[in-house]
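Below you'll find only one chain, the form predicted alone, shown as structure tokens.
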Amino acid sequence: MTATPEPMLQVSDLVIEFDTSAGRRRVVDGVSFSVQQGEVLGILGESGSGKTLSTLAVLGLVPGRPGVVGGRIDLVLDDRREALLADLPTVVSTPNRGPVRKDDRRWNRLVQRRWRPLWGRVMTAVFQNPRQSLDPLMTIGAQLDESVRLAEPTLGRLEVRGRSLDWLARVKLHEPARVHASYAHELSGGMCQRAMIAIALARQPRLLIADEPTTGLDTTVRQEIVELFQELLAAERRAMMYISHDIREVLFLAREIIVMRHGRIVEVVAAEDLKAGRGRRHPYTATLLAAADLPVGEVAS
């Protein structure tokens, strides 16, 4: 009997809280999930469900002050395990009065020490607005060349440019040389997103996080981007977390899906079971399926 491989990413009992004028608010409440190498985990939920904050925690990018993060985030890299939140007690402070707060300076030092070496090489992200991620003062080629150079530092200048042009062709951008020389404002939204995908994958990460990557794109371009992800991931054997409120996109890409609402996971289900209408569905999942005109199956009371 073949042993199940250990997940490359394991998130356990993740909690994220923020202090507001109305008191402390828990926005992610005990979330647990895992991602296997070479597989796609879909994260589905409406705006405000906690899906984006959960993935920002994996990247070490939880925003806001003070912000509190708890739980475990473990990465398995070759023969070692990285417990990314192991030093949490050293980056929080307990004032004489009031709640425990994250110490921003210590937190930032932890992020620089623990997460920064992982960015790009181990994990990277594609967000919903590529123009906010792309540097407006650098050409697409300069940004892509940098990713290629970081992944393969022994390459010469002409080899780096050649790899960059290959990546632009792989993400199905016509006239790669023209795109290479262009700035983000000279390209359409769909072209910018393809360029952002090329920049992310050129670093050869083990884990790609795509957070609402088709938001703001027209229907045809959205479909093309989702199909592009499927094609590239099949070829590269990367692990991926695909976050969306669009159930059809998630069903197209993912093997397993977690459904989030109000900061909690309300259902974990195989994509094939959702497509076939098998099993009992949480009422919120059933609502999402019905809205997309997909078979709902039995709804739990």
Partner chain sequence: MNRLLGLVLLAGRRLAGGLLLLVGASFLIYFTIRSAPGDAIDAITPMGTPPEVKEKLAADFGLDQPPLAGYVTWLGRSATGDFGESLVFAPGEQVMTIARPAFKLTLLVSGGALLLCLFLATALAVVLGEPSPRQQLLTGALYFVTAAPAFVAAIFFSQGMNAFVRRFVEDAGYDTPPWYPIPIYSESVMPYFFAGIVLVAGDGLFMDMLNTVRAEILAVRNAQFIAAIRAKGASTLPHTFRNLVVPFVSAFAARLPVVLGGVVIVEYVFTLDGAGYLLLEASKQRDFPVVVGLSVLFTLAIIVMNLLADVVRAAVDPREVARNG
Contents of the next structure:
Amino acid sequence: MTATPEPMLQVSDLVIEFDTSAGRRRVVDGVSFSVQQGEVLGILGESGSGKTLSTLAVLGLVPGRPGVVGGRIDLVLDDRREALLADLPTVVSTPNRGPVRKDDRRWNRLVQRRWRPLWGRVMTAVFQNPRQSLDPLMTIGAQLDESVRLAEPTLGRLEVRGRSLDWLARVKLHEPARVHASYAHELSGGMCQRAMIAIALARQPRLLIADEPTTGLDTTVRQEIVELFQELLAAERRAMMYISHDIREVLFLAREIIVMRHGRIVEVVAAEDLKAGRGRRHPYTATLLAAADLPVGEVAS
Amino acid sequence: MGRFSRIGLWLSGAIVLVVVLLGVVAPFIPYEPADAVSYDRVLEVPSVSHVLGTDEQGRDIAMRLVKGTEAFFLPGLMAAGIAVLVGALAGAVAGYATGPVRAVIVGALQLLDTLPRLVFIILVCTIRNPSVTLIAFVAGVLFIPTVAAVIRRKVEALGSEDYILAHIAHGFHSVWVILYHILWLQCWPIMVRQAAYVFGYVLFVETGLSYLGDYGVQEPDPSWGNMVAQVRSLPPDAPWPWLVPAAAIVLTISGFLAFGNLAARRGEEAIR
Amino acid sequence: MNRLLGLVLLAGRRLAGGLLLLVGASFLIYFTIRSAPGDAIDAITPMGTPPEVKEKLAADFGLDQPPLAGYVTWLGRSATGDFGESLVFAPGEQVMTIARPAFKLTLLVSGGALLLCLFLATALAVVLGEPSPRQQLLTGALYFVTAAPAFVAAIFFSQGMNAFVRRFVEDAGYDTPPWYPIPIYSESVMPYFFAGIVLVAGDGLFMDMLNTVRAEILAVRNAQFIAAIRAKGASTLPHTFRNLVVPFVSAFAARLPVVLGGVVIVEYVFTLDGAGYLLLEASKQRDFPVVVGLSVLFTLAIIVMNLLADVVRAAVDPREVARNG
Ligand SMILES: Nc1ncnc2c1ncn2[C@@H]1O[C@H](COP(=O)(O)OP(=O)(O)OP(=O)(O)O)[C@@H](O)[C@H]1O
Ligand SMILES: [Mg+2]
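Structure of the form predicted in complex with the partner chain (previous: the form predicted alone):
Every component of the complex follows; first up is the chain already shown.
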């Protein structure tokens, strides 16, 4: 085996905070992880542990204030390293007393400068709520066409439509033409989810972030979606971050898995080791394994 | 609730308190407009004997300001009462009932809602003897749909909540559940907000019509509106006779609206 | 195609509903007339009206018939735009002849003011962005300033303008503008413009609009689908605009009645030739057919606005047709 290549994405010491009615709250607290080119990083963790926010930080899309206040996000593209949060210290100021402050305008400018060229082309996402992720006033087709056109600006009208219908067929939507002409409110949750996946994949990103893409779907559909991801990724060697509550899905797709709890990473483990029950497990990971009837192995105290 | 909103609540609360006190006290202060006229102290600047100065006819402005609260205070309360009580009941029925009862109530509310308020009030004034009480009554009725709409939304939202269903399942009568658990316990902030709004509207209409001079309160009886109307004949270097009541109108209306909003917000936060 | 059909059906249903509302509202207006104390005809006409005029009026308004039959007579005439003849304001003149130009003007002024208000509120909402504690002083002050009733705002405005012109134009020896001093009747468009400004700045309209517009803009900007559009690298602007059409149209339509109320007194303060001025003047002179005709027209304007808003909403938002289909 060769030495592991430099990871395509490296996140270190990420800190995300929010102002709430009960004061400042730190919801992601020093999270570090990395994603290798063409591989899947699985993220597990209980509700509210900060999984979604960690991936949103990678996308530069954390909502609310102050949001990302610390950490580094490094992206390696074609041997060029880009430090996305390099300018964060100029945006965030630390007063003597009280919580850190963040300049919203500067932060927005930073996001525009650093992330705008990356969105879609380098990384994109399938968010947690499929129906809310679709523009309610536009047909699925119009939104998918938009993706296709951005990925391949030279295509003609009919070619764009043909490509869109192809994508809808690839995510196993029956009657692609009907879905193409439908609005989000006319489709089921599972259909919206697949449409969303098609819209994301049509951009052909190097890194795809999938946030609980199977939650809310019935078992057979879940299976299909997971297999779909594997198929699509294997063919094109795209990298992915895959969030799920279902440990079996994560084991099936991912090579490396991180387990989060209360805004921190409690465990980083290879999928192989988890499956085989090798090594000492964090108690929380152990309960996840036990709940899924998987071999737990040794538990760290 | 932020610090600023709390300060706003206290300030507006103080305004409301002052207006209510004046409104309660004013009827007991003896005042004969004709006797107050004195042409040897016309347009005096504010001084110790006349805190806010005197007007064109030498009448004490402070006194007229206090007596002017009579014009809108009770009518305003009445309109707020009509709009909020009837509106809440109609809204609750519209939100809870089904079938023809609901259809009739919803239709009637929609109908009232399309009438342009001020225009309709002027129409009524043209036909009937235009007293402020009548104006306030019409205003109160015209605000019923506004109140009903918000109450209805709340009732519809709460009607499907588990604890409300549980109360009904436990054998409480649904009328009781709606009146007590929904309207009384959950909707009071809405009602406070709407009541303050309707009161503000009555002040607006009363002063507006009194300012115009044909309806509302007629000289020599004082109203903040007809006090402002002196602006038409005042010399530019003596603005206080209209400036003072105009400021009082702005302060009172914004005070009532702000108090209604902030108190309701505080109540809503407490309920949640 | 299906969508278009749904839209047409919805528009038809709304039209029917609007007509029904108009009938209902005219019913209320008519029975307000009939509720006049004593002999209705004496109550509503000025003193000294010749008996033949009274008779004609009674016939026009069906006052010589029982209430319901009278209503039908009156409704039939009104439906053709015949609201009778003016008694005092412009004796013998058809109500519609004097009301139409005045009403056009009023719609122009209030519609313009409302558009201006929407535009300014949107601009300020975009500048302010997410609410923050630091802005509260500004919004609090604005709240206070714009809570003044439009007629008080109009007085402040005209007094301020007059003082300004007196000081810096008249006293400095320049020619005064044709609209000075406010209010005098003049052919200039400035008073209409002033009325627009005052309508925006008074009656709590601006803050109300700002709060609504701001909440809607933030709701769209923070919507999940906007994040998704951003994540795929597309421009969010077209999506944002399209999603704001419905809330903006609703915000506009919902406030038309407020502005139509404000404009009545503001027109009177600025002595503009609009329907509000006409209404108050006619009411004062007890020119009863004019008052009734204008009341119907004002109601009609509100119904038509709501109808248009419903149709625009349904045309932009496919869920609207589904919901009401
Ligand atoms: N805009 C915000 N303002 C304040 N708190 C927030 C905000 N967004 C998220 N949080 C909090 O941050 C924490 C982490 O949220 P996150 O969405 O990352 O959880 P998650 O791990 O994705 O959970 P789930 O499995 O339910 O999706 C939660 O406790 C949430 O309440
Ligand atoms: Mg999540």
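Model, not experiment: these values are computed from the prediction. Note that the rigid core is defined as the largest set of C-alphas that superpose within 1.5 Å between two forms. Numbering follows the first chain given and starts at 1.
At Arg25, the distance the Cα travels between these two forms is 2.6 Å after the core is superposed.
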